[in-house]
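So this first bit is one chain, no partners, the form predicted on its own, shown in structure tokens.
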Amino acid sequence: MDKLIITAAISGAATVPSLTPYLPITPKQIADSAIEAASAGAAVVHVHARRPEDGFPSSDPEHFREILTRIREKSDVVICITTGGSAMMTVEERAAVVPLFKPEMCSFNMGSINFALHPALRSIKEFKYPWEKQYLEMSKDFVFKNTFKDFEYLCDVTSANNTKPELEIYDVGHLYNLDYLVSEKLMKLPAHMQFVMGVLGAIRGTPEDLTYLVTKATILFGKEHFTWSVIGVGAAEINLSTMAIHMGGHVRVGLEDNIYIRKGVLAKSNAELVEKVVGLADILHRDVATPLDARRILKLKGPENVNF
């Protein structure tokens, strides 16, 4: 069994600031939180940018530049940049960071889904910023678009910049989308899959769903041709993390996906969530990967080949 790669998803675009006072918003806050998560045991950090004045999801390259350069100055952690951005951005807008910064990894969404955030409205009594309420309400009638045309665009961008795609699998049909891309020679194996479980509009975060995704991926690609990690959104995060550690997969945690360290108790940082998974790995006798280990396991190009 490979060492456990822990990814920390630092701020994302789905968690609105009014849900937790601990969400990093400014480029400095996001970078510092990523550095702390790496010190706690994360081998990979997954990075979105936000507008520093109000926390709205941003595609501004200067916001990303500040985040990336600050992290790299202080840590050797693997940086995975989002190409998901937010559901309101075009694929060209979302992916512009890849040719600009040439990261070792970037996310690559493998299919369209309903991406509903509106249940979070029940948890918020007072909004910190004016945009948040409408942002959550509009998700009730929104499709996160990731079409085959988008796939072709992202395949070209990632290949041209030697950036490893982290394939976001929100449902079983997304594995069949990947199978098509592989058969058409648009994407090469081995692949790294991130099973995103618990989003309203996609597959649930249940144990049988995780075992089904792993089994189906094995049937389609052969276990020697992919690595996998799991995201449990909300309450599913720690339960699915424990399963993945035991099953030989990898784990993503972070305030992008889940704001609680335990039931009813807000996590005070991304590092705190990483530390919990490090503790689980110790209990289950699985060594935790360093950034160097992660680069070897995922076959990455190395930090010397990025553009930041």
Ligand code: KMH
The other form holds:
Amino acid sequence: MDKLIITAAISGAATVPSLTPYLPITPKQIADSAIEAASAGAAVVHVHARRPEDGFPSSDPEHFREILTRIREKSDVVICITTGGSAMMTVEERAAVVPLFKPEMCSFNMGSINFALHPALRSIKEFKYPWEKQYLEMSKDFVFKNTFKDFEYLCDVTSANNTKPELEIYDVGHLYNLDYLVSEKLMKLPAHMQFVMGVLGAIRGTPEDLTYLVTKATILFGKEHFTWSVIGVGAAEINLSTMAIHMGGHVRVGLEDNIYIRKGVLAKSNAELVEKVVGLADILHRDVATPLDARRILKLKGPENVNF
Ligand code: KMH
Ligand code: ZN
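Here we have the form predicted on its own; I need the corresponding form predicted in complex with the ligand.
Complete assembly follows, chain above in first position.
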């Protein structure tokens, strides 16, 4: 079994600031939290940017630049930049970070879903910023659009910049989307799949669903042609992490997808979530990958080839 790659997803776009006071928001906070997560054992950090003044998801390249350069100054962690963007952005806008910064990795969303966040409204009594309530309410009717046309664009951009996609797979059909791209020679193997489990509007975070995704991916691609990792969104995070450690997969945790360290107790940092996974890996006798190990396992181009 390969060493365990722990990815820390630092801030995201789905967690609104009113849900937790521990969410990093400014570029400095996001970078500091990423560096801390790397020291705790994360080999990869997945980063989004937010507007420093109110935490709204940002696509401003200068916000990304500050995050990326601050992380690089202090850490050799692998940096994966989101191309998820926000509801109003075109795929070109979402992917602009790739040609600009030429990162080692970027997210690549493998299908369209109704990315519904509105149940979070129940747990917020007071909103910190005016945009949050409407943002959660409108998600009931929000289709996170990732069409075949979008895939083609992202395939071109990632291959032109030798950026390895973190393939975000929210449901079984997304594996078939990937199979199509591979058969059309738009996407090269080996692929790195991130099974995103527990978003309302897509597959749930149950043990049988994870087993099914891994089985289906193995049937479609052959086990030597892909690596996989799992994100248990919300309550499923630690349980699915444990399964993945045991099954030979990798793990992504972080405040982007889950704000609790245990039932009802908020995680105080991304590092705390990473430490929990490091502890699980120890119990299950799985070594944790360094950034160098992760570069070898994922066949990345190396930090000397990025543009920041
Ligand atoms: N937070 C994940 C459920 C992206 O950045 O492209 C979705 C995500 C998408 O990570
Ligand atoms: Zn993300």
